[in-house]
Each structure stands twice: as structure tokens, then as C-alpha cells.
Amino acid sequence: MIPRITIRGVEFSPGLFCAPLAEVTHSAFRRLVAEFGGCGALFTEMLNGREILREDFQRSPYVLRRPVEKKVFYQLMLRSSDPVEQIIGRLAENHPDGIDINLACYAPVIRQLDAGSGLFENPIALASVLQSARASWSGPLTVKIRLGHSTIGAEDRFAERLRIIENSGIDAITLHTRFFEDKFKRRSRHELFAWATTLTKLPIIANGDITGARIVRDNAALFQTVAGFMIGRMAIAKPWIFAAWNQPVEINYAEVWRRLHDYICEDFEPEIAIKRMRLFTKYYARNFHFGHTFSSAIQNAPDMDAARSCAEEFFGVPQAVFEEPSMMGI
């Protein structure tokens, strides 16, 4: 059983948390998230900041927020240059239940823009960013973090970010146990959680390599000083993995592709929906033995009407499923 986590006086429950995830955790895969349920909140995909000004909260399907997704964290990229308190102010607006700061992209083009890992990296601005943030906003206020760079010195640069984000009134962490450099080439070094726990008295959410309850259950022991659990990759292959955290839920293959497929063509213009559908199904086809001729084929697609019907073909005989789809070379 996972426990609720209360984060600055907002419980969410149970602790189990759907990661951001860049060009998937838009309105229409939070939607389908929520309709299994299973879920303490969703995250949205890293949101730059300062397009928050721009952004159309009824319409815009990164920050379209249904009353089916129930809790919904808002996550940012922000610089030390961005207006933070104008940025805050205009999120406020739709109504977040939190608000989780992006300290780990390490993405190049975050990167020169001194932000995500960038802003980690740079103590004099990340106290800057988080104290601005915290001073505009009286809710839930996170961040996400690796563990910084693999090189001489990296537990004593570890341990000093904690404490700036600590002493800058942040409410809860989230620990993706991976270097920078790592990316998704190397495993998630869950054995350093009892460390890091020791670190700040802040709450830490365990991430990296959660995929599902066995993993938590077959390593408890690495476990016990985490305060909940994000899943990232896991959930796009298995958008139900919340509800079936703790008993098996019977699923429809078909009708989980068809739905996000419908969600989909409902949220964006058809250009950028075939693109979020290839790349879902990316994910989704590792479920099937033969998944990979079914990704090829929406891969190829031209848009949503042919990976309709693509997605029909293949389903329309028996496929044999995997009972943990493998996310190696994702």
C-alpha cells in the first residue's frame, strides 16, 4: 500500500504521482490517466514560463485543465531573467493544486537557457528562482532534480543544492536517481534514496525506473525513506498503472488506443495530433509481442484517419501482451 503525502496542507492520495513528460502528459493523456484513476495528481509536460503569459487556459491543451483530472500539478521552466511573480500570478488563475519547479531537463536547448539542469547547476539563480516562487505562490511548491553531474565533488554539490532548495521554502522534492549523463542509458540508482533522505527534512518522491508496485514490493528495503512514488515512461505504455497499483484491472487494449486517439483529435489541430500519436504509440506498442510493426505503422501514418485505421487492423486479431512491457532504448 502506498500512504498519502500531505504537501503544505493538500493531501494527496495515495502517493503515487504521474510524472511530467515532455509532448505526452497534455490534456488528453491526463484525461485518460484519470478517467482509470489510482492517482494522488497528475503533472503537466514542463511548461515554459514565460508562455504562461500567453497562454489560452480554456483552449491551449498543455495547460487545459478537466474536472476528471481531479489534482494537477503545473510544472515550469523557468530562468532567473523570467518575471516570476507575473508568471505565478497568471497560473494562479487555473487554480493548481501545486506548482513543481524543473531543476533536471538536460536537454541542450533548456540547457542555454540557464534553465532546467542549467538553473541546478547555478546556486546564485536557483536561490533567486525558488525564493520568487515562493514568495508569489502560498501553495504546494516542488521541484524535480537528478543528482547532478558524475564528476569529483558530486555528493558535496548534491547535498548544497538541497540546502538552498530547503532554506528557499520549497515543500516537497522529487529525486530522479540518475546523473545528468546518464539519460535512460543507465539504471536508476535506487539504493541512494536512504542517502539522500538524510539529507534535507524535506519529503522526497521517489523516481527513476518505478514501474509498477512489484518493483517497490521485490525492494522495499530501498524504499522505506521515500514519501511516494512518480512513474515517468511506465505510464505512457500502461496509462492505467495507478489504478492497478494494488489489484488487477481488466483492460481493453483497443479501446485505451482508440480513447486517446479520440482525446487527441478533440484537443489539438490534426498536424500536432498525428505527432502526439506517434509518439504514444512508441510507448504503447512495447504491451505486444509484435508491437513493433504496430508502431512502425502509426509511425508512417499521415494522420489521425489512417492511424485509425492502422490501429484497427492490428487490433483486429488476437495479440499476445507482455505482463511488463521493457522501455530499454526509449
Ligand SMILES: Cc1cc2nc3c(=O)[nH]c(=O)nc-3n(C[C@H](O)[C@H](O)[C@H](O)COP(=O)(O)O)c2cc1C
The other form holds:
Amino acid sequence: MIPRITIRGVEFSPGLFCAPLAEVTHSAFRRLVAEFGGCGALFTEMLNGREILREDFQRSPYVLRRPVEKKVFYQLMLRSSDPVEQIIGRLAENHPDGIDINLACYAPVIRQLDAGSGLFENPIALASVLQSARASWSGPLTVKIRLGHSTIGAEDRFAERLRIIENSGIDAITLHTRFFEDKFKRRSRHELFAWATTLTKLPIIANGDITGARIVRDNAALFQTVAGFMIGRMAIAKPWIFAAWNQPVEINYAEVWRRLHDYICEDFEPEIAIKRMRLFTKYYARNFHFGHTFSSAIQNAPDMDAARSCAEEFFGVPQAVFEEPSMMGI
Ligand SMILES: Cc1cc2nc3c(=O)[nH]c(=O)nc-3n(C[C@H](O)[C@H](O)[C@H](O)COP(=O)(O)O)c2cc1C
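Shown: the form predicted on its own; wanted: the form predicted in complex with the ligand:
And the full complex, kicking off with our chain again.
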């Protein structure tokens, strides 16, 4: 059993979170995960702070939320030149259960804006953005980080960033225990959680290669000091992973794929819908022994109707599934 976590007076039960995943954790996917249940809160994908000022909260699949989702954290990409107070003021109209600031993204386009990992690396801008966010929002305010660069001085730099985060009034930290340059090439360094938690009094949520209850149970000593867990890629492959944490859940794989297809059609314009379905299927197909044929059929499908036909053909014959699909290389 994963205990609940209370962040700034708000209870998240259990302390299990669906990670922010660009082009995946949109309204349709969050609806699907939420229908299975078992997740303490769902994170939106990283949202460009400035876009929040223009978003239609009733229609945009990035910010739209349905009652079934229950608790939702909105993850923001912020830069020091952003009107942080205005952005958070607008976002507050949508009643987020928490706001998270991305300090981990290593994509060049984000770093060029001095956001994501670029903001993490600039202590002055970091403190300024976090303090503005804190002054603008009285609810749970969290950050998501990696270990930083793996160059000389990494430990001291990391400890200093944690101090800035804590002194800026942030309530909790999600730590993905990889260095920026690791990308996804090597395994997440779970052995570093014990050290990281000695550097701050803030609760740390563990992220990176948390593939299910078994890894947490089998490595209990490594996770003793963390306050919760965040699941990314395995939640795409198994949107029921939170519901299945403590008990087996019977899954109809075809029905889950079709349901997301329907939800995506409902929320997205057709040309974006097919892109979202392709990305989801890349991960979902890892469940099946012959998933690569399914995945490539969907990558080549020109539209949602064609994708549906490919899926019906694939699911029309019994498919062998892996108990724990590999996320290697994606
Ligand atoms: C397709 C994809 C999109 C992602 N988008 C985001 C994002 O928008 N914000 C973020 O903080 N991390 C993002 N990440 C990183 C994940 O949130 C998570 O930290 C990472 O996948 C490690 O967790 P996992 O091993 O459980 O997947 C993304 C990862 C993937 C694979």
C-alpha cells in the first residue's frame, strides 16, 4: 500500500502520481486513467505559461478537466521574463489542485528559452520565478527536477538548487534520478533518493523507471525516505497501472485502445487526434509480443478511421501480452 501524501494541506491519496507527459497527458488520456482510478493526482503535460493567458478552459484539451479526473496538477513552463502573477492568476480560474513548475526538460527549444532545465541551471532566475509563483498562488506548489549535469561539482550544485527551491516556499519536489545528459539511455539512479532526501526537508516524490508495485516492494530500502511515486511511460503502456497497484485488474486491451480513440476524437481536431493516437500506440504496443507490427501500422495510418481499422484487425486475433512491457529505447 502506498500511503497518502499531504501537500500544503491538500491530501493526495495514495501518493501515486501520473507524470506530466507532453502530447500524452491531455484531457482524453487523463479521463481514461481516471476512470480506472487509483491515482492520487494526474499531471497535465507541460503547458507554456504564456499560452495559459489565451486558453479556453472549456475546450482546450490541454487545460480542460472533467469531474472524473478529481485531482489535477497543472505543470507550467515558466521563464524569468514571463508575467508569472498574471499566468497563475488566470490558471487559478480553473481551480488546479496543484501547480508544478518544470525544471527538468532538456529539449533544446525549451533550454533556448531559459526554461525547464535551463531555469534549473540559473540560480538567480530560478529563485525569482519560484518566488513570484509562490507569491501568486497559495495552494500546493511543486517542482519537477532531474539531478542536473553530471560534471564536476554536480553534488554541490544539486544541493544548492534544493536550498533555493526550499527557500522559495515550494511544497514538494518530484525528482527524476537521471542527469540531464542521461536522457533515457541508462537506468534511473534509485540509489540516490536516500542521499537527496537528506538535503531538504521537503517531501520528495520518486520518478524514473518506477514500473509498478513490484519494483517498489523489491527495492523498499532505496525508497524508504521518499514521500510518493510518479509513473510516466509505464502509465502510457498501462493506463490502469494505478488501479492495479494493489490488486489484479482484468483488462480488455482492445476496449482500452478504442476508448482512448473515442475520447481523443471527442477532444481534438482530426489532424491532431491522429498524432496523439500514434504517440500513445507507440507505448501501448509494447504490451504485445507482436506489438511492433501494430505500432508501425498506426504510425502509417493517415487518419483516425484508418487507425481504428488497423486496430480492429490487430485485436481481431488473440494477442500474447507481456506482464511487464519494456520501455527500453522510448
Ligand atoms: C513522451 C514523454 C513526454 C514527456 N513530457 C514531459 C513533460 O511535459 N513534463 C515533464 O516534466 N516531464 C516530461 N517527461 C518526463 C516524464 O514526466 C518522466 O519524468 C520520465 O518519463 C521518467 O519517468 P518514467 O521512467 O516513469 O517514464 C516526458 C517523458 C516522455 C516519455
